Amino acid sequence: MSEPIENVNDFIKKVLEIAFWVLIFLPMLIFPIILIVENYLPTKISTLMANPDPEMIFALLDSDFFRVAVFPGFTFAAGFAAFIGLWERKILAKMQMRVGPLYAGKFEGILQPIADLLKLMSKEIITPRGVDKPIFWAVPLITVAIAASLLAVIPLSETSVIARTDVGVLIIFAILSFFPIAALMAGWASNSKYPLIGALRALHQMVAYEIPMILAILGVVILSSSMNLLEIVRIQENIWFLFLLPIGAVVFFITALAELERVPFDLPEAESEIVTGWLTEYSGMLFGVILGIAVYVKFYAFAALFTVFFLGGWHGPSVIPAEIWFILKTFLVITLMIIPRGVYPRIRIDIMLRAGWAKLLMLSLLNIFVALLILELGILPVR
């Protein structure tokens, strides 16, 4: 366990000390990427400043280091998580008659999230002792590594994607099959009853919601005759799964939900129960790492992956771009997850699994069964 600050000596030493490890591993951060910039990018970004050309600006924008590296890859997906967080707290504010953040920022607190990442790097990060360090550590950036992952593979318009697979669907789920065993791994390494619990809840919960997930899933890939995430929203373009597959729609949104760990599926971090779950012995960064990214960023995709199955990803009126279709409708599906968190009560286990294995496996093999329907009487318009 690290030893307290108790006097300035103290907090000296340990600013030297944080000082120390940063001019340790900044280098060594830094270095990387300066090859990768000078070895990958199509101009070097000295030539580029010095002599602005718009071909070279538009080669650096089209670079696969750019769509994996800012758009529409992780800072993207990071800012966008961020603005999740605060509207999250504002929305639910307004639900319940509060103000929510305010103070951070001239409007609305609109800064709010600069504070919150501020306040968790000032925080001292706690390795209680038992735990199993390498584990530990690990988890927080294995988590943020899946969520980002994600990403690789979701379209935000034709040209807006990091990877064209045709295989996307696939890949989509065998990236969801690891976030149990980073919960559960958590839970283990923390050698602490209530993350054990939590983790032991989250892997359950997990495994009785994908599978009602995959068979949702299974209808939009019947219709669409591809697992190419692309084809999926390019057959859409007259009209939208949701309409055709509502059933489909509704226990993915649910079990989103509970993948997600979101209200009333809330049980892995149940605080009045075990804390925060398998969470509860992190602290600081390592909380801010998980909590704050790899849970926000998972939530973008979430909300990424209903638009392209059922709300036809980016197609709509020609008159705004693409990107900002796909973005607008992420948002309002972004906006009804967060609404049942400032609605409903936790479940109990029970319930919670019981609705997963018998009610939503059920309504999943029905709109398998509404798919093959559709397909046999050649409702859906024509290619």
Given for the second form:
Amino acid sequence: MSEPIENVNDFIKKVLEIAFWVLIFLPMLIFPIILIVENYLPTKISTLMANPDPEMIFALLDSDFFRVAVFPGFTFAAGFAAFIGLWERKILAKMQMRVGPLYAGKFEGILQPIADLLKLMSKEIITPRGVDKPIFWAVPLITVAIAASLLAVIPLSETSVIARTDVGVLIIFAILSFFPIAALMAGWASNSKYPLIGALRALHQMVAYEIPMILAILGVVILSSSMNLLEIVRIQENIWFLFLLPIGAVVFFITALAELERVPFDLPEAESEIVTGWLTEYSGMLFGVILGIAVYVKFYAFAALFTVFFLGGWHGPSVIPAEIWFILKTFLVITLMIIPRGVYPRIRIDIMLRAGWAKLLMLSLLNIFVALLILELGILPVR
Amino acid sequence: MIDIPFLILSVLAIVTAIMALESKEIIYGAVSLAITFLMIAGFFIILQVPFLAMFQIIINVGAVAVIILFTVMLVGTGTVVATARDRKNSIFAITVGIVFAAGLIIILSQWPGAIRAVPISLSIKEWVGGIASMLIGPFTPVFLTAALLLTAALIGALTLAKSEGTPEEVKDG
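Right, and the form predicted in complex with the partner chain of this protein, after the form predicted alone?
Every chain and every other molecule in the complex is listed next, the one we just looked at coming first.
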């Protein structure tokens, strides 16, 4: 696109040129990729396109690939994440007597995520001169991969779950330990003051709040005597763990806010102090990938984990399907997590660390004590 | 019988282990070390012991690699170049490594358990129970010694940190 377009002739010429290159490259690149990928699917896409058969389509909907890529997996979570972004902006606007996004889409700016996406995609990606390029470019990919891998263990219902594993809680702990590494890598590779400060703050905060979070989940594990998330939800059929372990629920909620770097714990990306923290040097779609997809998918995953551990997962009157119950509860948790952003100021880092190491740790130990007491009194049947 | 995931994991583990030792920038070494630990967790998953795999990730990636990265970032500018190696030492190290590997191969090839692949299908309760009864049963002295060693290391680190005096100025990253 070097020459400026001045008249219709030029425009038609340009369009024909683009069409020519597309026709050249499409068979060369995209069709071989489809032919390779479809070997890993239960049905062949090329066969399906030639003669559509409803049974084959249903088989595709029931496959592992569909689960990972579409429904309980990534596409659903990313779409939900985009919606959370819009919902957050609307709620904050209403709390501050503003209107929020209004013009994109006919109703209350409902197409604003798509407008944001197009804006970010059309922006230039700047790689600053001093950065460490391999790590700098790897970080967006790594953050999205870590956030998305949390989705594998979250059960939306008995049937729509990706991994039915016995070590679900341990997998969550393992994935939690990757987030500070990604932040540190971003902060170091950016070769700039603010990202490094933000990354060190992120490390302090995540390490300090990981331990109370793990201990809070430990109470749930003690009561359900299983580390399988499906089993944890099944045992809450009659009574949610929110009522049995209220302290654990509060601790998990607060530590989730801290792990998500949300207000009042948004020190790693404090806009008014250190630009955007460890995201400062990222621009264009790289920033969009980290903030728009990774951070909000992580947000959805933590809200879903709160639902699994304390709100009884998919259980509810069977008027509505189980998945819808789960999504409704998750949505409620997300709304509760957004509200502090409109209410509280950012707290100082020493206060935050002292609260994490001293108070929340004590509370989570108390939570374990309560869980053991409940087991001893025999309120829940021991299995 | 060589399967593809095992091959990929082994190649990546060896390459990243060599990178962790040989890379000029320390931070690349630290990141490669984290990837090596991850690949070893992958071996545990192939061997159908997800419990051990997860603990490998939690401890080695979550704690050890983070501490190394943190130290590298706090101590230097990050572009610390490894000093020129002593050639005699490296030859000695390579010889010892080859002898050790040869010894391992000879010993393992004579052990019947190494060749036949035993598919393990135990539930997590049996696994955790087995590990717990081993730790509290025959391996109690080892367990206690390791705990004592870690406590001593912790106290030593605290003492070193205390006696440092004025905190060193952290240079710009």
